[in-house]
Each structure stands twice: as C-alpha cells, then as structure tokens.
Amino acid sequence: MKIKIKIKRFNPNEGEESREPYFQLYNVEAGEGMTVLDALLKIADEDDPTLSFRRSCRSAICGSCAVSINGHAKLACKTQILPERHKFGEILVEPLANHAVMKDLIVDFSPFWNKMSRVTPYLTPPPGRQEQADDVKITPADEAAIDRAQTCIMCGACNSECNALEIDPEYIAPAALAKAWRFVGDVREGEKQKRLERLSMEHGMWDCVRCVHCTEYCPKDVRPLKEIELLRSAAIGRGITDNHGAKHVESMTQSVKRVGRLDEAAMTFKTLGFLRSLGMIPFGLKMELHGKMPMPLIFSQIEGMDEVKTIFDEIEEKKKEKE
C-alpha cells in the first residue's frame, strides 16, 4: 500500500532566501515489516538521492539512524512503518531535537561527544596503584550494578528527549551521566570521589528535572534516570552535599522525618538559603493562594507518624550494618 511520509528537510548550501527548514512529502510503497529506515533508503535510491540521513548496521546496534519519528526519538531501523502509521495516523520524520541540524536528518554530534569526554569514560585506578585494578575480584552483583549502563549505543535518543538539555545546552545530559555511572559504579574505579564532585557541579547531575523521557524513549532500555539517581545517592553517601540539589534532597528527608510530609516553605530556606529565598516570595504568595504555603516549621505531624519513624530507624540500622 502507498504510504505518505513527511520528512523535514534542510540544506545549508541553498541560497539565502531558501535556507530555511521545510517539509517534503514522499509516497512509498510499504509492506508488512518495512521499517522507516527501509523507506528512507527506498526514497534515496528511487526518488530523491539528495535526501541525507545516517545509517549503518540496520540491526539496532550502532545507533546511527536515530531520528525523531512522530515527535519522539526512535531508531529508524527498529521502527516499522505500518504500526507507526496505525498508531499516529501519519509518518513524520525529523532530525533529533536538542541537536544542531547539519543537513536534512543529519545532526551535529560534536556536543554529544564533548559531554562524553567530560565524564572521563575510562577507569582510573587509585594514584600510585596502577596494578590494583587487575587484582579486584568482580562478583555477579558488581557486574549487574553497571550492566545496564553498558548497553548504551550512543544513539543520542535520550539527549533528544531531555527537557533539561532543551533549556540548558551546557547540561551534561542523560547519555553522559549514564556513562558516568558505568565507571562510578565499577568496583575497580579509584577516583569515585573526584568523579562525583565534578558531576555535582553546575550543569551536572542535579540539573536533571526527572521528566523520565530519557528512560521512556531509550531504544536499549538503559534507563538513564536510574543511573542519575544512583549517582546522586552515591554523592550524598560520600558527603558531597554543598550544592542546591543535595541540599534539597536533605531538606525533603528532614521534612518527612519530622512531620511525615513536605514542608515547602522550610525546604525553600534550607535549599537556597535566606537571601536567595527572598526572591521566591512572589512564587510563595502564589503557593499560598493555592493552599500550598503553611507556616514554616510548625507543621503538625501526620497520622501514623510512628510508621514513618520506624522506616527511618530501619534505614539507619542497614547503614550501620554496611559500615
């Protein structure tokens, strides 16, 4: 059957007046099992050899063919035409979001690789003890802790879907953070403290807004958000808390431990400090209008507070056992 495929085009070499992105429709004879990449190859071979896109393995291994399909990042070689059209009513192919477009569906991956370089993507043994990495015994549990992070194929789908990266281009982004956990979580790594300190700085792991898109649209089930949570937990466990993200988590924990719920007013002061909190007064007034700003520090405890305290006591006991 004939399927219409709408593709976003862009050619930087065209004249000044026409150097703007535009959409172009193609009619493709599609059959059962045909993928979006098959369609792109068919278009390039039979209709329009000027259409530019990346591809390589055609087996969902290399990550080269990641594009935006009907509004979300997907592997073109893994996405079948007919089910996609049945679900969305059309096939719309665009370049990955949060990446500068070079031509048609090809985007500039230089920032992606620069972010990868920032997390030092290799093991670093302790200073002066190069041989230690070879002597460490790795258990199945040790391997399982970092196994999911190792399945990343560098396709950039998670970065394309990242709301934080859309706002802040300097944000290190989920792909690099997932890679960071692969080494921070490795028992052979000798510079975990330094890694976590760097990742806790501005534009680092605490800038994640937990939209969950990186996990939802990862084609290899890496679950970058889980890796980010593990990095945050490891940083707090090592006392790296001199940043707003860690302070916010600590204030949330203290609030629940004290009254069993979140005390937003008190959390703001503990997270930002007194002077910066003054700038939040207009926002606080809006919260008050919606019943979300009770008087700070005088919250009444919830019913069943004994159960909450029991949970915290058990957590403390487990910490002591590990120590």
Contents of the next structure:
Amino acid sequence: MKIKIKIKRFNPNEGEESREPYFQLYNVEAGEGMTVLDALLKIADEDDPTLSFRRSCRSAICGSCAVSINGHAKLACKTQILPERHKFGEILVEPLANHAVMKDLIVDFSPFWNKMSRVTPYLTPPPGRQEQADDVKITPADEAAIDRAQTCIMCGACNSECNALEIDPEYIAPAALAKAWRFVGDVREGEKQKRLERLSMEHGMWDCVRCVHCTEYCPKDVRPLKEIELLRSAAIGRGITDNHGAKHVESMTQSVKRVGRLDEAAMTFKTLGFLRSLGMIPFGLKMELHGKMPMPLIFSQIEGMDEVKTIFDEIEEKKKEKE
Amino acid sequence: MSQLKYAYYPGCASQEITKESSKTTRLVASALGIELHDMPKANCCGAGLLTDYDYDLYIALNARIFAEAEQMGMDIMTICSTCLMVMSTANRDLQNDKRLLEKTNDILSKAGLHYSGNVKVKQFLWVLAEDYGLDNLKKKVVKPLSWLKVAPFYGCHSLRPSSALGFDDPQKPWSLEAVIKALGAEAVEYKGKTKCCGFQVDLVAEETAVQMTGTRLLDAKGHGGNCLVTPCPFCHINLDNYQGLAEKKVHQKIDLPIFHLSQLVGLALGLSAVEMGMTRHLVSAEKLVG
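Form predicted in complex with the partner chain structure, per the form predicted on its own context:
And the full complex, kicking off with our chain again.
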C-alpha cells in the first residue's frame, strides 16, 4: 500500500529558496512491520538521495535515529508505519525539538554532549584511594539501584520533549540527570557530595518542572524523572539544602508533618526566605483583593494526625536502622 | 445508570487558594446527581515534593489516603491533576510490587491502618467523560456554550505518566475536547495543550515558570481561544493568578479568562458566575459570562 510521508526539510547551505524549513511529501510503498527508518532509507535509496538523517544499528541500541514522529520524539527504527498512521491519520517526521537543526532531520548534538560532560560521566574514586576502586564489593541490590539509568542510549528523546529545556536552554535536562544518578547511585563513586552540590546549582536538577515528558517518551524506559527524584532525595539526605528547590521540599514535608496538608503561606515564606517573600507583597496584595492570599493554617488540621505522626516516626526509625 | 459515588479528594490547593474550584465541583456534582463523600482524614499527597524527600514516606502517606477510601468502599475522585498523578503513581507501585505493599502495610499497621490495593484513583474529567458519560452530560445542558472557543489545557499530570494513569492518550488526548463539545462549545486545537504550565518551579525557578506560563497562554490565544479550561488547580494558579506577571514577561496583553473544568460545566448547567466563585479569578471572565 502507498503511504504518504510528510518530512520537514531544511538546508541552510543551499540556494536562497531553501533557507527556510519546508515540508516535502513522499509516497512510500509500505507493508506490515515496516518502520519509519525503513521508509526513510527507502526514500533516500530510490527517490531522493538529498534527504539527510542519522541512523546506524536499526535495532534501538545505538540511539542515532531519534526524530519527532507525529509530534513526539521516537526512535525511527522502533516506530512502525501502519499503527502510527492508523492512530494519527498521517506520518509527519520532523527533527527533534529543543535542538538546532543542521540539515533536514539532523540536529546539533553538541549542547547534549556538553550537558553530559557537565555531570562528569565517569567514576571518581574516593580521595586518596586512587588505586583501590577494585576493592569495593558490589551486591545485586547495588547494581539494581542504577540499572535503569545505565540503559540510556543517549538518543536525546527526553531532552527533545523536556518542557524546562524548551524555556531555559541552559537547564541541564533529563538525559544528563539520569546519567548523573548512574554515578551518584554507584557504591564505588567517591565524590557523591561534590556531584550533588554541583547538581543543586542554578539550571540544575531543581529546575525540573516535573512535566513527565522524559519518562513518558524514553524509548528504553530509563524514566529520567525517577532518577531526578533519587538525586533530590540523596542531596537532601546529605544536607545539601541551601537552595530554593530543597527548601521547597523540606517546607512541604514539615507542613504535612504539622497539619497533614499543604500550608501555602508558610511554604512560600520558607522557600523564598524573608527578603524574597517581601518582594512577593505587591503580588500578594493583588491576590488578596480576589480573596486568594493563602493564610497560614494554624488550626485546620486533618483528622487522625496521630496516624500521620506514627507514619513519620516509623519511616525515621527504618531509616536509622538502615544506616 | 447506577448511582455514582466517590470518595472526594479535592487536594490542598482546592481547599484554600482555588477553593472556588471545589465549591463549584460540589454544585455541579449535585446537579448531575453524583455523590461526593468527604474524606476528613485525608492527608496531602505530597504534590511530588514528598517523593523528592523520601520515596517510602511518600508511598506510606499515599497508602493512608487509599486506606480511608477503601474503608469507605469507594474509588477516589480528585479535581487536581497533580494529586491524580502523584496518587496514581503510588497506587501503581503498590499494586505492581507485592513486597512494597507488604512493607507499607507494616508501617500502616502501627497506625492501625491497612490498604489491600483495591482503590482506583480518578479525575473529575474522567468521571464526566466515562463514568457519567457524554450523552448523559449533554442531556443536562440548559445553556449550550455556543459563543465560547475554548482552549483545552490538559497540562502534564492528567496525561503522564500513562503507565500509572492509563486513561487518556498523552499523544492524542480526547477527553477534555469531548466534554467541551458536549457542553456546546467549540474546542480550539493548539500544540501547547499537553505541555507544562510552569507551576512546579514557581518558587524555585521563577523566570522559567513565568516565561512558560506566558508561552502557553499566547499559544492558546494565538490559535483562536477566547478562554481556556483546565482540569487542574495548579495550572489555574499559573494561567490565571500569574497571567499578569506572564504578560510583563512576554511584553503582550493576553487577557485570557481561565475556567476550572467544573465552572465550564456549571455554566452550561445554568449556574451563575457568582455562585461559581468566578470573582476570585484575577483575569475577569465578565465579558464571556455576563
């Protein structure tokens, strides 16, 4: 069956007329099991050798062929044509979002690699123990803690979908954060504290907006949001809390411990500190006019606070046992 | 149709800063004949922040919410997408991992509680689109909203992660549009409808948050929306309360009224703007609702 494939094209080096991105339609003979990558290869082979895209393994291992298919980042080699067309009524192939396009479906990956190198993607032995990294015993549970993060194939699908990166190009973004957990979560790593301190800085792990795109669209089920949560817990556990992100989490936790629910006024104050909270006053007054200024919850506890306190105590107890 | 009844979990935001949302949900539910039963013991789900603090604590506190619903013999209905996502993710983990459920029940038992793993967590949007049903909803409409071009704003947590939510399709969602059409309004199509409003970083990375809010609002308006509807109070906070800040950031007047889902339904059922607390919004919807 002939299927129309619409591809977004762009060639900055050619004549004036093609300096702007444009869409080109190709008719491809497609059958059961054919992937988008098969179709791209067929077009380049039989129809239009100028069509540019990256590919290598064709088995969802190399991570080269991630593109946007019908609006979301997918591996071209793992996405079948017929089900995709059945669902969307068309096949629209575009370069990954949040990356500068070099030509057609090829994007500039240098920001991606720069972010990776920001998290020093290799093990650092503990200071003064350069030779002894081999001595550390690794249990299956130790391995399991970083297992998913290790399966990343660096295809860039998560960064392409990331809403924080869409707005802030300097944000470290999910791919590098998943990689960061692969090392912070490794029992052999010697510089966990330093790594977590660096990740807690501006444009770091606390800037994640929790849009869950990374976890939804990762083709290898790395679930970067989970790794971001693990990094955040690890930082708080190590007392790296002198930043708005960690303070936000701490004040929420205290609020739940105190009244069982969220105390918005206290949380704003504790997260931002005294001076920045003062800056919120003009905004707060406007909210107050509409009855929207959150008031501290002094009396309105939920029922059964004793149960909540017991749960907090039990978890504390279990944590101490572990240590 | 058998009597619909739910353990009602409005979430913290809708009990305080966006209380008009919960108030209207109760009015609408009563007009539709849906029973909402209060959960006086329910604690905060953690909004993702407890997950950052300590996973086991997050799971145990969410299991406490489920235990209350289980005792009531009802599924949970929330009107907050973030509560939906946070509770559904905890519930998925508890239901898929027997050892986690056991470990958690160990902790709960110290507080005299138990969770068997049999509660479902639903959002008001899903209840309307599926449990109540669009045809039944249409029958209740007394004032079709034919003058409204509504931009549906799903945001993040009513769609993702689909492995925990399992209702709508994050790549091609339908439920919000279906409800809008059932109310007699037009649904506007735009790319930003499934993206983030910025709320989670309001207090952490304010620049990013406000720029994001502005981007979404311009997208919705640029595609012909004369108002926007969201099933989530947090999205409402950013899109409505922060709209003024967003306008300054993107150097443009936006002036797009933002409805809670319950308010849009209420409007079609003949409720007045005042009853539904619309005077509490920072962006006035007066020109649309009179």
